[in-house]
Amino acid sequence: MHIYHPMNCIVPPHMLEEIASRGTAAQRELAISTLKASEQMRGQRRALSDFAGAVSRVAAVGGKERIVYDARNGSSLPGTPVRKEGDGPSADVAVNEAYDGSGATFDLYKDIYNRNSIDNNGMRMDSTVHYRKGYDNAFWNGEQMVYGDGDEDLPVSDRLFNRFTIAIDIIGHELTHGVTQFEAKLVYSYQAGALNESMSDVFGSLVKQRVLNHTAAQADWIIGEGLFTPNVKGVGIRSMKEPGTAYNDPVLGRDPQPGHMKDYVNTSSDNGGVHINSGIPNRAFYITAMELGGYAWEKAGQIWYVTLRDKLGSTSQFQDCADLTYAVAAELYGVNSLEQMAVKKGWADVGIAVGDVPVPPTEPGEGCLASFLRLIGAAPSK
C-alpha cells in the first residue's frame, strides 16, 4: 500500500528561485534557506510514504477539534501546544489566525458540504506556527499545517513576506490539500498536480468569501491577499479572476500563470508546472461562479466538491475535470440547467470544450449518468 503524503507549499518554487537570483543578499539568503528546508521536508515525507500502514498521530475525534502548536523558531514538529479547542484567544496573533482559519475551513466543509473535517472522520486539525526562522512558506505535510513567519527579522526595506497565517485563504488552501489527500488523491505533477493546486485555491478562496460574506461578484479572487509587504508590486500570489496579473515585481518576477489552454506552460520544473497551469482551472471556476451569481460556495462550490469527492481519480487531467464537473452539474441540477451551462461556459472560456456528446433524456427515476451509460451501451436499458 502506498500512503499518499506529499508536502504542499503555498509559495511556489519559481517565486523563491526568482528571489534567490534577483533579491538583496538578505532576501537571497532567506529564499535559498526556505527552498532547502522545504526540499528536506519533502524528502522526509517521501520516506514516510514508503511505510505501509503508517498511522497518523492525529486522532479522529468526531467533531471540531483544533490544537495550535508553537515551534519556537525550531523545526521539530508539532512543537509546544499553546491553544486548544475552546481556549480563549492567545496574545500571539499568529496562534489566533491559525486557530480561526482552521475553524473557518472546518465550518465551510461541515456546514456547506456536510464533511466532517479533513478526512470526513473528525480528524483533529493541528497547526504549528513560528516554524524555523525566516521561513517564507506554509505547508500541509500530510498530517498538519505548518506556518513560517516570513521576513520579520529582515530590515523593513528588505521584507517581502508577512507572516503566513495572515491570509485565511492560504489556510483553507493548504487544508484542502488534506481533503484531496483523502479523496481524489491527485498525483502532484503536471495536469493532475495543477488540478490538486486549483482545488486548494478554489476552496481556500471559498473559505475567505464565506467569512467575509462576499458574493462571487464582491470577492477579490486573489490567493494570498495581505501576504506581501508594501515593498512588493503585487496584490497576492495568484489571481483566479485574471491569472498572470497577481504580481509584477523586480524581485519576485512576473506572475507566470496562464488563464487559457493556448498559453499552457510545458515545463518540467515545479513538478510540471503545478503552481503555474493551475490558473486555467482556477479561471474556469471563477467564470462558472460568476455566471451563477450569488455565493460561490453554494452551487459552483457544490459541483466542484462532489467532483473532488466522488469523481476525480489520481491521474485526472483538465479535460477529465471539465467533463466530470459538467456531468455532476447535470446530476445535481438537471441536464441543460443554468448550472450545467455555467460549467460549460467556464471551461469553454479557458479553451476546454465539454458537452459535445449529446446527453440523452433521462427515463423516469434515472439519473443523467445512468442514462448516458445506457446510451453508450455500458448499462442495460430499462
Second form
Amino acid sequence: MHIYHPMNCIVPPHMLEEIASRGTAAQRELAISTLKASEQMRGQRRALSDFAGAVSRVAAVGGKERIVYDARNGSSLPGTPVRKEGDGPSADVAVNEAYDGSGATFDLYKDIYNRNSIDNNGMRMDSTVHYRKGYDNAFWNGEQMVYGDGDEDLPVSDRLFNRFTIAIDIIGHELTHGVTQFEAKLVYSYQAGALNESMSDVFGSLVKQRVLNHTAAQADWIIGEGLFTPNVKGVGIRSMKEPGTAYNDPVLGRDPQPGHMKDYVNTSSDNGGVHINSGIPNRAFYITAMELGGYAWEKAGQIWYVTLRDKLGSTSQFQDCADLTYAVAAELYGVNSLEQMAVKKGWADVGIAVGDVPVPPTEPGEGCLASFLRLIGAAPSK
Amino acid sequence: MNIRKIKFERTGGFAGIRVATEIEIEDLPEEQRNEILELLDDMDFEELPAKLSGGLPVSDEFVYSIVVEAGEEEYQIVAGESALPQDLQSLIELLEKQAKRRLRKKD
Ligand SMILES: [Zn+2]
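Which structure goes with the form predicted in complex with the partner chain, now that we have seen the form predicted alone?
Everything in the complex follows now, all chains and molecules, and the chain you saw is the first one.
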C-alpha cells in the first residue's frame, strides 16, 4: 500500500521566504500566511517573526559563513562570539572543533550535493559551545547548534561523556537537522522522527567518512566515536552497521537500537523512540552503500539526499522512505540499475520490501511551486 | 498532596540514553525532602498539564517525564527541556542529580 502524503508537495520554505521578503505586499502576505499555516513551520516561528534578522543570517556572497559562540557554562543563547569566519584557530579545542566540523559539513553539502548551507541560501552556521555545566548533550534548536561539555563537572573517574564536539559526525548530525527542517520537515516523533534522526546520522557519518577519505568498506559507521570516556564499555553511541552493538556498559546499559523491523521498539519515550528505531533506516543505508562500494557519499548519499530534499514529507514513514529512495535510484541511475537493486537490498535486509508495487513518477516541488507562483500571480496563469 | 514517591525519567538527547530513578520521599534526607516538596507545592504540580510543549521543536533535546504518586493519585508531566518553566527546571535539576548519582553507584 503506497500512500502519498499531501505534504510531499509543498513549496520549499526558502522560496516562500524569498517571496515574503521580495514580493509585492499581496504576495508577501500570502507567502507569510502559507509559511505560518504549514504545521511544520513551528520550528521557524522565530525566524519568521524577524525577517530582517533572517536576512542578516545569509552570507553576503553565498559562501561559507560560521560563527562559534561561547555560552561560558550558562544557558543563554547564542552567547559570546569567539571565532568568526576567517579567524585563526582559538586556544579552545571545542571552539575549533565546532568551527572545523561545521566547515566540513558545509563542504560535503556544497561540493557533493551542490547545496548552499543549511537552507540552500547561504545561511550562516552558528554554533555555541560550553553550554551549561555537566551537560551531556548536543542539539539543534531550530536556528543553531548547541554543544555541552559532557561530564566535565565530575571527578575524572566518574565521567562517562566527553565534550560533544569531539566527534565530527555529531556536528554533521546537528547541522543536518537544520537541512531537514528546511526540506522534508519530518515531524520529530515515531517513524517520521526516526527518519529525521537517521538522516542526521547518515549525513553526519558521511561528513566523517569524507574527511577521513574512507570508502564504505573502510568506514567504521560508528556515530559519536570518542564521545564516551574510557570509563564506558563502548565504541560510540550508535552503530549504523550493526545497530544495538555500540555499547554495553554496567552503568549506561546496552545500546537499544534495532537493526530490523522485527525488533522495532514500540515506546512513547524519546518522542516515540526516534533515537532508537533510527537504527533500522541507518542500517538500510549502510547496506546500500556497501552493495555499491566506493565512497558512500557518492551514490548512496546522492540517492538519500535527493530523497530528503525532494521526496519525503513531514509524516513519511519507513515504508515511504524505502519506496522513495527506490524511486530516486531509478530516476538517477535507471530502472533496475545496480544502484536501484542496492537500495532494494538495503531495505529488504531490514525487513522492508520495495518494488512490488510500481511507484508512479513524480515531479515533486516543481508542479506545486509553479501552482503556488500562479496563485500569488508571480507566474503566468495557464 | 500527600506525596509518597517520585519517578523521574530522562530520554532522548543526541545519545538517546535513558536515565531514570524512583525516589521514596521518606527515604530522602530532610533538607532535600523539604526542598522537593516545597518546589512541587509552589508550582501546583498536580494542576500542570500532562504535556508541556514549547514553541520550537528542538531536535535532540532531552525529554523528561516526572510522575508524582500522592495518596491514591498519580500525576505525570512530560516535557522537552526547552518547554520547562523555571520552577520545573529547578525540580528537574535536583532529580537529575539524584538519578545521575544513583546511576554511577550501580556497579
Ligand atoms: Zn538528532
